[in-house]
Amino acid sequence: MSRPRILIVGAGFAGYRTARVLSRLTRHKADITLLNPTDYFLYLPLLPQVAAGVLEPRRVTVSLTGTLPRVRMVLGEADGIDLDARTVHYTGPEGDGGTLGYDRLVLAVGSVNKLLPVPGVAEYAHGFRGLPEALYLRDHVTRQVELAAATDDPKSCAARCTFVVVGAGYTGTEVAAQGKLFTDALVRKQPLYDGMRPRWLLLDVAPRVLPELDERLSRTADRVLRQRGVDVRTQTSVEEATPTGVRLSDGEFVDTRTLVWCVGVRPDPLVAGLDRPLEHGRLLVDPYLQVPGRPEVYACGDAAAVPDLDRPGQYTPMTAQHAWRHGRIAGRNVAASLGIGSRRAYHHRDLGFTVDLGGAKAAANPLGVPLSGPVAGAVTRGYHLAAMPANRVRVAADWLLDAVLPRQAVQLGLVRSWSVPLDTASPELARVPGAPAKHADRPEGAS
């Protein structure tokens, strides 16, 4: 008899962990296929350090073929699922299509940028969900500082060295914290007009930064940001974005060439086309991560609404911590459905949170113990090294080099602004070079 076919769609935290678990448990008893747009798993929590020049890009990527034995990798993006025929249609990186069949399906397609109906944002802002976006932001910030240092126009200098980050959650807070250190280091080598300093604004409609975390962590992060010189504005939003700046909800117009959109994420729209019950865009599953009425289909990560058994009536939040643990349970339960081991319901024990604020600064509450300063920084970096499935030595080496050597501030020119549009459904995919339609007429320096 032929071996059962397991198809995993997506290689984020949930999909990658599912594949690892199944590779170990099933051995050669099943054919495992992993469909993903890229050939790597991206360790998202360290992406702000890539944008700030602390880590090299490959440090936060983990090779799928190199770390997932007995798993067949298919490059492509799923664009259609036929539950009755048990097939998934996908489009490959060069535009060719294909179809994959399955006996067990694990949907771990994750999330995409959340767009709000704010005029100009889709055209002039950039998100921060993938490696191309981090590389683009690092080049863009470096270019703005270099252009500012070369001009004699104080207004142009100020605009180019003003950086606006919208969204004070995990990503936005870390981008602003790391970015301020990065630009301060840049201007030490090339001073700006009349002693100007880079200006970073962090905006959020919430009453405090990191609103989803404990108030003590929020206060710690807010204090570090303000001491560093970041202009933190809560209960403030963007009402309009233009090529030369943004208009805020309080009426102020901020001249800037940089708008980073970190307002959150929404579930990948792929799951909405399955005609199955949803919870705020997420596919409803039972505590075993199975789709009701479709026992051969499992879902996990940001695209799945997983019941929180410790809080009846609620669902686990869309975080990497949950997605990583979803993947473990999904892998075990898929294997159990094939007669290997026994299935388990998903239970989560909160181990705390860490927020890296750059340098030796961080905010953390491991096991509920609030920490700040260098101790929190050490705990945060220790946590990331333990959590990463590969590249630990390389990451630690980059951290050591960053502590003793100046950062290399150069533009690599690898990613163009039009290849990382905010409204893309797959932020991991940079578009194939061609005519950059909607960004072609943008003024120089406004990208």
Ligand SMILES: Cc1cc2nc3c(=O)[nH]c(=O)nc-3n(C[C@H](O)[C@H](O)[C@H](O)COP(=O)(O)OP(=O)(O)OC[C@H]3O[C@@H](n4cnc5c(N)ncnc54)[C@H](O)[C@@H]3O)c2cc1C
The other form holds:
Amino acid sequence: MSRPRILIVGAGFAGYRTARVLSRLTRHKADITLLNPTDYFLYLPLLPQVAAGVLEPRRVTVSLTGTLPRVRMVLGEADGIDLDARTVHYTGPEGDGGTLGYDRLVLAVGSVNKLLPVPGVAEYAHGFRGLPEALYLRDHVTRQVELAAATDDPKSCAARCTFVVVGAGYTGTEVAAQGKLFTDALVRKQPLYDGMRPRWLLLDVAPRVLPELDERLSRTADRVLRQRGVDVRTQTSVEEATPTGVRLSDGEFVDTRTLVWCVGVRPDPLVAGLDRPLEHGRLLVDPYLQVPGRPEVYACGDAAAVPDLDRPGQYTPMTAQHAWRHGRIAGRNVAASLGIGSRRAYHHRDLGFTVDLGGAKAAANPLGVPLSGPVAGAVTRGYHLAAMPANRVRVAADWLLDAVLPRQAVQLGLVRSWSVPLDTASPELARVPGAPAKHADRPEGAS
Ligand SMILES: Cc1cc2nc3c(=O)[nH]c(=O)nc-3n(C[C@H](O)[C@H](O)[C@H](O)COP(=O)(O)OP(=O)(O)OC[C@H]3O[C@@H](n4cnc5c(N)ncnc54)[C@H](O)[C@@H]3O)c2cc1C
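Can you give me the structure for the form predicted in complex with the named molecule, which would complement the form predicted alone we have just seen?
Starting with the chain above, the whole complex follows.
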């Protein structure tokens, strides 16, 4: 008899964990295939530290083939799912592709940048969802400071050294907090015209930073950001982006060459094409993570609306903490459906949240206890080291080196502006080599 085929689509927090659990539970009793566009799992919470030059990019990646025994990796992006035929079609990194059959399917495709219909944003802003964007931002910021330091024109210097981050959730807050430290360090070595200082603006339409988190975390983050010199503007957004700056909702025009778009995420549109019930774009599942009416299909992570058993009528939030634990339950339940172990409903209470603000600063509330300052910094870093599935020693070594040595500020030029479009979910914009026509003639750096 042939072995059951398990296909996992997406190797983020949810899909990677599902694969790991299944690899351990099923041993050689099932064929496990993991379909993902990259050969690594990306530990997203540390991405702002890559953009700020604290961590080397490979530190936040975990090799799929190196850490998932008995799992076959297929490089590619699912672009069609036939639930009746039980097949998934995908396109590979070189334009080739194929069709994978399954007996059990786990959808863990995560989320994509949320776009708002603001003129100029799709053209001149960059998102912050993956390594290419983090590397692009690191180079871009370094280049702006270098160009600013070389000019005698105060207007140009000010524009190049003004950085606008939209969205004060954990991503935008960490990008601005880490970014300010990074540019301050660069300017210490390359003084700007007339002693000018780099300027970072953090905007959000909400009345406070970290609007989705505990108010005590917001207060700590707000205080640290302002002490550091970040211009925090709540209840403010961008009304228009142009090649030379942004017009804010309060009417001010800010000259800048940098617009980082961190307004949040929406579930990957792949799940919307399945013709199954959705909840705000997320695929609705039952507490066992199964799609109603399709018991052979499971979904987890950001792309799935998983009922929150502690808060009836609500769904678990789109966080790494939940996605990671969803993955564990998805793995166990798929194995149970094959006669290995017993299935469980997803039930997990939030253990708190950590926001790394750079240096020794952080805002954290482990188990609901609010912390700030160096204690929060230590807890946050300890949490990340414990949560990372690999690379702990390397990450700790980078932190140690960053504490005692100056940051290496050079542009590597590996990622060009056109290859990191904001709208990564748009079919007309390629994710892989080849400049999309829409951006091909944009001058480098006009982001
Ligand atoms: C910069 C940043 C910082 C964050 N910081 C935190 C934090 O501090 N704490 C926290 O709790 N959460 C944080 N989050 C949110 C957290 O990372 C997400 O909630 C979590 O990654 C969701 O896990 P997931 O497995 O659903 O999706 P992901 O981790 O996004 O993984 C989805 C995977 O599916 C792949 N994929 C997508 N489409 C396809 C397709 N069509 N075919 C095949 N594969 C596909 C993707 O390439 C990816 O590998 C952060 C997010 C970002 C972007």
